[in-house]
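There is one chain below, alone, in structure tokens, taken in the form predicted on its own.
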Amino acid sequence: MRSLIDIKKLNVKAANTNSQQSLENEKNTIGLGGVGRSKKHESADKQVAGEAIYVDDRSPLRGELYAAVGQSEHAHANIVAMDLSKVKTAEGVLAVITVEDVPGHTDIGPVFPGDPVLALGKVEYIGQPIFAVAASSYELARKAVKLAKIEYEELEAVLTIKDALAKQNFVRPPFTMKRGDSEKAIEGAEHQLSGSIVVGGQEHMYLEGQVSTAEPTEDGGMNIFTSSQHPSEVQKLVAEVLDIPLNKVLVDMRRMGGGFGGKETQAAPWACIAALLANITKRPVKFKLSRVDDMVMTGKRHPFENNYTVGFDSDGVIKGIKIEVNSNCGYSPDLSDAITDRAMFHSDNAYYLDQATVTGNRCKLNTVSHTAFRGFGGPQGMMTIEMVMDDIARHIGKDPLEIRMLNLYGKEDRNVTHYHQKVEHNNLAELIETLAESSDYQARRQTITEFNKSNAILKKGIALTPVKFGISFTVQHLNQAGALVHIYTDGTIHLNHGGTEMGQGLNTKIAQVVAEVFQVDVDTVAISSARTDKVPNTSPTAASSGTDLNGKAAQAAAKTIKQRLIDFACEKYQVRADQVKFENSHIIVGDQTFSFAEFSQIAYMGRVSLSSTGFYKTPKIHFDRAKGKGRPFFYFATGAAVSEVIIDTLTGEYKTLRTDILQDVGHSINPAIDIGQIEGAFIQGMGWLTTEELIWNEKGRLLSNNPATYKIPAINDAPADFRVALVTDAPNREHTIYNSKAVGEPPFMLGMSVWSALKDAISSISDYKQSPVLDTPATPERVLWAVESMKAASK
């Protein structure tokens, strides 16, 4: 009998030719810049050399202090009494604050109230900050908070979604999207099925933990250096807790060591606490969380428990469906309303649901408040319909891919979502057919079926799953961005925009956009920190919108300056506008040619403004929540993945043998960065569905609170044969920045192909006649339980 270790040696092939070709292109175009070329990340060299500066790497400011917080030991309790006398007299302590010391707002909820900066007489999860200290060292601050004596009156805690549903315990009211009469359609269909699934949450596990430094200014203001995806929100909340105007708070964010949504809203509390302590001590204060504290005190991807009832015909075409998504929001609203909405929006994934009812419940539990995570609820919503596809296929004895193809969005009579948005420019069928052919899906399916017939212990599985992901913030006002561009007299360019760089290559892409406008070398474009005094009122860098929004804003600013240069050239040299051309770092004016630097100096001497702001707002989007109708998304990003796995039915151990991905990114601004984003998103999505397990005990304490008890994918978990390709000659037909498409979030959901392939391998035990129940994460234990259940049901 072959072991899985032996099997790993099979199917190991040469590196993906598409990805490798992209890397070769990158080597050949270093320094060229411009849109459509592979250009390495602007901080790559510094990051590899360890020279990139993050917030915690900044040199200590004069008199800098260090913060820590006292945390709740109960999931739900009233604070009866609190003795902080020993904390105040502890070595190195200079200040101790409670919520009573907050001069301004005490609630820092990002959308709805419910997030006190420090506990307000009651605690609602284990780890909730109750008080804060500033001390002369990080270690002394952490030691001091342990000296507090707090008396609690313990209250009943809600720790499961089922309990929250039974008690109707919600952070926001339930919401339903509906089209047609789903109940009647289900009843009238030839076949009916029902099912449910538990979809686990996910820890962000960014390399750089939460950290902020607050520095008092001479005018009673505050400078904040923070690892945040949303500097403007940090600015607003710091101003509110200090009760000062926004123009007295400056937030500076050069780069993050990862965010994934975990630093969209949940970077703000630590900045606010640091600012409160700095305001009292009149000294700079740094607040950084240890890894354990970070995992305990910050929210995760929302766990969901979803269920469905579906009616379908003998071919497997859905006639009616009811879906309920139940999100574990934790103790407060945070972003849960919008996240659950997006789960509802994406409950169709790539499939036409004619008569459909989708309901979302936002369950309040006594755990840390869950928050944004790559995909923002979309992945949890998609899981239900992908389960439906597999379940229908097993029920009527067809290949799941055939059922998926039958139910895809199609032509005029099958191209409107359950929230009444038309699916335009639909390439799903073509994309899937192309991938099925390039990956040899049908031949491999047949080979795998034969393998499973002749192997009693090892079983293989294969699955092809698509993704249709809506691009835009579903909160309309967030779909805007600003930028600031300067040209200096030596021809170099300074760029500042409202987005934040967290490793995804946003700054590199925006620099390429500006370089493209002026047709100059991208290396002449320098980008400074995201700063609230340069570009105000920014939206978070989230929802895969970073390049779409900020790229357009930067382009607008650059075009304004470019037009000024053209107008100046026409006036000074008496030429027509069509005789002024920007080419290869030069400006051609009639029969004269100037270097870009030379002409910048001439324009300056001619008193031409070489600085401009730019602004962009996404067109066409709208949604009437009361009616459940509208166009919440500017466009849809699409992709598909084929994954092949092998499982050991005696142990539940498994391995992903091969994955083929085809992703539509429109006209790619930077193919190398896009492919890197796709690879990373897939692995992160695969980890969410297979290895990354959050565990709370019966008291509501997080047990998986460090890298030893929480397993993210390692290199050995990646597919042995990993192939990534971009759809060619497919510019976005909506007017996006250079007709590109978003790439940050959509490929994350391609990890569902691994989950579906695991189910395919397990189903082979029943000769593909039954669909296994496989909750996520599909750890080896859960795979083994599903195998045993399948064996029992097949007897």
Given for the second form:
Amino acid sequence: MRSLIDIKKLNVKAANTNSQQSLENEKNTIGLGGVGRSKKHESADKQVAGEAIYVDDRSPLRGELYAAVGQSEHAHANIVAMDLSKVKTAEGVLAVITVEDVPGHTDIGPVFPGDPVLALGKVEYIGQPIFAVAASSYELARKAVKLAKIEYEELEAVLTIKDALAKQNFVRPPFTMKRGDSEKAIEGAEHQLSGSIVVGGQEHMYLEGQVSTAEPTEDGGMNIFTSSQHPSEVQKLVAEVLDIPLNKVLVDMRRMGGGFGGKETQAAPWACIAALLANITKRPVKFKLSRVDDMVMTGKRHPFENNYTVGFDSDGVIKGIKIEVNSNCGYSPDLSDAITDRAMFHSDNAYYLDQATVTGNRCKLNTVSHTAFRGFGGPQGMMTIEMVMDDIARHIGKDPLEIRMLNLYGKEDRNVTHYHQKVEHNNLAELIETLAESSDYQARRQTITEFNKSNAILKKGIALTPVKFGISFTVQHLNQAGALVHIYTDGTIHLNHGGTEMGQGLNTKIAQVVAEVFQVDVDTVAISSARTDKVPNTSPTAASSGTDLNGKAAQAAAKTIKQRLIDFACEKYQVRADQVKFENSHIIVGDQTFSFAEFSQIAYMGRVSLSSTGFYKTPKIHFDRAKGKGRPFFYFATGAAVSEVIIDTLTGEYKTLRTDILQDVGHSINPAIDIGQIEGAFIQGMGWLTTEELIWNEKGRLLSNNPATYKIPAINDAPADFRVALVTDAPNREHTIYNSKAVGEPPFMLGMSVWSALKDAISSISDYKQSPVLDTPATPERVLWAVESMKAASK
Amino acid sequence: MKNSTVSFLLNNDVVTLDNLDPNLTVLQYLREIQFKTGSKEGCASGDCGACTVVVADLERNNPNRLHYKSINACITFVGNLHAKQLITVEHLKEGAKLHHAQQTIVDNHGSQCGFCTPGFVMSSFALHKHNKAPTRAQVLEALAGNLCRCTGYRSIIEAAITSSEHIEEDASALHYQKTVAELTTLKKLSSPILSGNGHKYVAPKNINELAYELVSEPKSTLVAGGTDLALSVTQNLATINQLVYVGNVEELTTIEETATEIIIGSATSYSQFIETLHHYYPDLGEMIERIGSKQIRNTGTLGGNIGNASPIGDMPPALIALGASITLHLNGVERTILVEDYFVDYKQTVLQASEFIKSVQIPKPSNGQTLKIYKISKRIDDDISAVLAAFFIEINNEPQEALKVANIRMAFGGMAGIPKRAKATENIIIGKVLTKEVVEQAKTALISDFQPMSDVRASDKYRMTVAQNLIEKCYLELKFAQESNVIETRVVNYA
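Same protein, different state: after the form predicted on its own, show the form predicted together with its partner chain.
What follows is the whole complex; the chain from before opens it.
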């Protein structure tokens, strides 16, 4: 295959089905601290035994009540009258509140206003909370809210992106990023193509639904136990709705049963409502959303409708492009400005666009307000350019992989993005070459083409798609973190940091970092809940940044204490600093050796502070939004996937047969956890693009509102042959924590390989001459329509 | 009739339920009354498996042996536990030692957020109770009803496929004889009753008791597995006044074979009859394996799938195509009708007040007969069909009359308000040699048989197009078979 750049192959660590052995072998080569070791998840033993406590598993507090909310029946309407008398007298009900009963702020919008905690005279989507009750049981609370009589005056609802665009109905102003003169470049190119794609949204479907418990405190404050990725924001919003200072609200977050972005801003409303009810009743209140309520009342991944016009040369190299991304933000801004920005930032994915104009419209629709979800707009942005790659390939009759290779960012030139950040340390060409070879891409391409000639009903397809994902919050101030480390006199360590554990193994990795600093056994490092009174003013655990930010902060705290221990040792034992060593759970001071526990006791007796905070802020990043220029990302995370699928041309059914992934995670802090993230992200990305279909009816009501009608991948959907490998010997060249790279979001977008492989299978019907339009999710129904259009086109 | 209380083993302890609302699910009972929170509520609708627990019961044909099965605690009424052992995730660990089903998940890094994990542990535990060295296919079949949103499943498959052959006996094995003895004692108690909050649950033990209950309380609600009924309580917040459980009724839980028929008691679960049906009709067996999940198939019954008269139940179209009949019982009087004649209109049947389904009679295949079944859904596992097509074809064996259709019955689910035959289409095909042209005529005729609707699962147009294409697919499969041409035609066969 041809490429514009020199390609060397990369070293990889096979981590597929048969690789447990290779993970085990690490133990012999890695120091006691444990960075680089496949340490099991800190909660694994508890999780398998049913002993891990989630918010709903906490013992009930004395007098605990249960909350539920009455919901809007209309997508857009004024509330004319509300009769809650039957709700108030319903069995078990102790309190009923409306927005009138909120002592403080009524708007809980996380960045921009627009999210009333309870409806303020009008409703803007079906399911919007209007009033709340506290009752003696979960069932009675849910039954009571059904008894309200609410009179509405219906208003015109905007329910499609097209309608919103026509009406210029936006939650935030449009924004354009521009480099060069795309118009002229497209016109001047040898070939031009244009197209459009509908990209569906996605329900988070964290297995643990939204839940919070609010417990009034003795001084008018509130303790909140919540399943949230952003405890500090919950603290702030609870304080604001109650009109009390932040120091009277404590938020405790031990673990989430999954988050994926769905508990970044979406956890706060339920905590606020529980707190309002707890404040009025002076009793603890738990608010747990039923699955259907959760799906109806919480935001999802933004659906997008994107279009492009591209100009390219006869080789298929892009000369200029215009891309428009239109996000369905739902009724309020929430995080949609940053999400649509990220879609724009990632409209290039891994490719040099040359002269480019990228515009993003933030459409306001009368649906639930869409929100953060793994990738944060990036995936929706990348879909357009991946469609362009396939379209160019079919147009000029080349393998799509060749077109992708040709258009990759260069190393010395062709390396500036449409937002003017230089792409540095770019290893994608090598990574793709390595993966294409290890996955036997070319040979399988041949086999597949032959299979397709011999089978009239079933067709196979294969595709390799890369991912380049920018790491950092694009809102600069969020790129900071704090941590708190204590050493006790028995040498055990306690650690808190600003991140939250949602299954991604963050606590495990941060404990490994601290253990590494002191060279002690990682099992001696205990982590308790993320608490706003331990580490204040935290950022959400989001943007794949959990380990990068909190790892550095925890390392800083540990290093501070380590330095104190060294200083103390030098003074007490009259040695030089280079004579003090931390090794194998011991501290060696000159010719004396102490166990870590012994020395902790000695240091305590010597009146050394064994507790420290740590802080970190990401260097180098800046972005001038007015000019659309800057370096929003500290670095890029890269990876690629090859997927092979089979489709049924009579029914549209399909199956993913094999997937090979190669991901660059830098110097992995914990390979097993990283592989788990990659596998899970890929399957989630595949689900987003295949079976997970959100359907709203013509009134704006969500029909796919439970797991019986909304289908996330089940066990048989995972490819039977699933091979994940990490690039080894590739430390991050930016100074991240132990030179690792973020892994939470980037592999999500590898799911695009399945979508592109489906298109490849469909395209075979036209002898690969036509590029099918395949909107997502590519359900069997959409695949069948694409097949039929391909049959019609090749007649 | 003298009744006893509902009694069961909660892990190793005998528990007797008293003054408890029978609308309570097993999951609510565990979490809110026993404070055992290891079993999680992910959906309260039997779709995610986070609540999976294991129920051990005496084997029907060998009451000295225990049969372990995974079920969804969230949609099982608590009364259904009577005379069974309920095993929860908290029970598996012995002291500090994790059970094999737990340790293998830890070793394979198979838990991330951990919320689905107890459910996977219990499904794996149940699997290994009867199969210590499962194949990959068996693991997938056992775990398809457990959703995980974090791992991508590879690590969980690795864990569950790890053989338990050389693992020492677990606590449940050590207590085996004691458990058998205790359950035997509980089984001998008279029919249990549970009352609370003004609601009642009864579990008659024979057909006369059942008939009597229904005549004296015609507004009773029959419950078998409860996999559909419980949703009215957990999702629609309904309250059921009187539940009559049919799972203990002797005459409703049998599978018999005559020379020409398979007779399946209406309260027999999918798991119990799948093997028999798979033997005679492989396509039907494979389809049943895709109905719901293992947990659902362990409790859901044939009578339930017919009785609730859903237009998207998967068994009725198959039974209609096969010409199966159904026996109804009302106060000692029985009548037998074709399954096809049972359905009147959307959610309406010929069932009278106090009448119940006793059994289903399925004809055995004779020479030249083939059953083809196609289940089309968004997701392959645990998904309700957009279209279910069942074609029962009788083809002449004479070589010169290859592919000549002597008779065909074609029934569809998801295409109308009830499961229904495509009679106009059948008439086109019967008596003809199958050709491309005949298939095209049949496709056209199908338009006069059905006017499907659009919903969350599929559009009207997709339903019709797929239904038409399935006729073509059936033709191609028959043609390939006749030409001894081995060509794969179904993606579901790619594991």
